[in-house]
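Consider the single chain below, provided in structure tokens and representing the form predicted on its own.
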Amino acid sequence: MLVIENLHAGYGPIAVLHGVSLHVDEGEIVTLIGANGAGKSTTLRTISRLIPAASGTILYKNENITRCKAHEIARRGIAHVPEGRGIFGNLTVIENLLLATFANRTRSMTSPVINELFDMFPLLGDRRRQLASTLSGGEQQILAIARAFAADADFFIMDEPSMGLSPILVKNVFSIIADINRRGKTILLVEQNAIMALKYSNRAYVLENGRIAAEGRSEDITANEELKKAYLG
């Protein structure tokens, strides 16, 4: 579904990615793990075109999207749940969800769509008229995920969805991620909580200094003593 080949990217003169290649098959959850500064978020931001690729190729559903603009990426069905949530705090919950539909011109917030969203995210239904800035950190993260689902995306890019959350909320967020996957969505996940991410994902890649250092099935990565010591505590 997504294929990245020899991707190089960075910020101005600072190179961060040095020939990253990976793939995500339809229906998978794939995790990127690695130390801070390894290039995980940069990989996601390059896919969604928030930063340009210096070289390399990004294919989505067999189409080259390397030079597409960010709004074109969204309209092709790729939703980015950013680090830090990126919600609009001065808007209500339902207004944040309405904004997501602009990425998909065939999608509108009809009653069935709204009902489906609030069936999946009942907490948000209870707070639909509440300003997003007044939600707790966990509630804001759920809103960020729900906003991506509202866009009717096929492919979710999630950057640190458990950051700053209590253990109970972390479990809640990962249960939501698993539910989204069961509904036929494909997910590329960056997560510092590597143990939890590997528990829920099919495969994983380890990034180290902007390069793929290891890859494999999640259970194999978890069982690898060297990788466990380096990345799983």
The other form holds:
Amino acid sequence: MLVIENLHAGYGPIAVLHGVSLHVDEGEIVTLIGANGAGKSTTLRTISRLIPAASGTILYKNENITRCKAHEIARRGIAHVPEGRGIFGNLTVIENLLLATFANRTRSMTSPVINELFDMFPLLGDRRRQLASTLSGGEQQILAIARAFAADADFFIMDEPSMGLSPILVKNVFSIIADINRRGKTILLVEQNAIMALKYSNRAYVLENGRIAAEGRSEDITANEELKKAYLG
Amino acid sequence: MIVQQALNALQLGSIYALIALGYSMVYGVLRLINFAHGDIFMIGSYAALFLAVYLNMPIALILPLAFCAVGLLGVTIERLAYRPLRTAPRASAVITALGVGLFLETITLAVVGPEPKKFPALIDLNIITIGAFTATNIQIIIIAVSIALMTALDRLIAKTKTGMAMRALSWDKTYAPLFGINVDKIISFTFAIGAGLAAVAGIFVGLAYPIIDPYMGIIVGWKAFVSAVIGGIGNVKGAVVGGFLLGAVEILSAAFLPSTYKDMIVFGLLLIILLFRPSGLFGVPVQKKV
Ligand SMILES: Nc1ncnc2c1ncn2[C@@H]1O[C@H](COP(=O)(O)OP(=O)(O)O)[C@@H](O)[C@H]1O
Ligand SMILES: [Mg+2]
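To complete the pair, please output the form predicted together with the partner chain; the form predicted on its own was given just before.
All chains and molecules follow, beginning with the one already shown.
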């Protein structure tokens, strides 16, 4: 579904990614792990075109999207749930969800769609008229995920969705991720919480200084003593 | 007498509010004070004069046409002058805005000359008397059309996806494209609406005070800017309240004090309000995301 080949990217003169190649098949959950500063967020930002690729190609559903603009990529069905969530604090919960439908013009947020979303995320239903900035961290994360759902994306890229959440909320977020996957969504996940992420994902890549250092099935990565020492604490 | 002055205040306030909206909306999406905005208002006046005198158009055509033409001018200015500076320090963009304003003034000067022009009487003046209450039809039209436009804008911002996107941009521009928002398009749209409303204000000034000149945008632009700041720049309701407040203060001071005091009082009011509410009446103190 997503194929990245030899991707180079960075911030102006600062090169961060030095030839990253990876692929995600339809229906998979794939985890990208790596130390702080390895370039995980940069990889995701390049996919959603928040930053441009210096070279390399990104294919999505067999189409080259490397040069698409960020809003066009969103409209093709890739939803990036960014690090720090990126919700609009001056809009209400329901407005944040409505806004996400910009990504999909054919889908109007009629009440059945909204109700389905609030069935999935009941907590948001109770807070629908509240400003998003007044939500707790966990609620904001759920809103950020729900928003990707409202956009009716097929492919979710999630940057550290468990960041800053209490252990119980982390579990909650991971079960939401599993649920989304069961509903047919493909997911590329970046996580600090590598053990948990590997438990929930099919395959994983290890990123080291802007290069893929290892890849494999999640249980193999978990079982690999060397990798375990280096990345899983 | 009191009713008369109240209508004068509402009329002047409508004009300030229409212009203040453009300052405030552009600031909301770009964090830019578009100092060319007063001159865009002046261009609106001349555009209407041109349509009336050379093309013999009636007011009902002039209003929408000038709105669109000047709206397009606003979009062009953003595209050519501000967009290349979007990531540059805000000071560079503000200086560019001042430059664009001077450019609009000098080009108008070159085309129409420095002498003031008589704005055509697009509406036959009628005095409406109901009991002790008198008003002119022009006053009523200006106030009514302004309020209708402001209401429409308020609905647009509150209820449509485009309006939501405008509000979202004022919170955060980096992530907005992730939700399919075409940031450039929303910014263009904001400039179009802001400039269009300023053009309408330019026409209303021509109707109410029918002498126009290429420098008319400077002082009116400043006062509209003051209105936006008093209301809380970036806040649409604030711009409207600020505009009407300024109109009222100006008419009141002109009624009771020598006319030379008027502008001093207006700008004094700005200083006093900012002293007590640095973010304006409706502004939220800056405390955005981490
Ligand atoms: N906006 C930026 N400008 C310049 N350098 C950045 C920026 N964001 C990240 N970097 C640098 O890019 C490298 C990779 O960062 P990032 O992709 O955020 O890492 P990770 O998500 O794996 O922790 C780091 O060295 C970081 O300092
Ligand atoms: Mg990161």
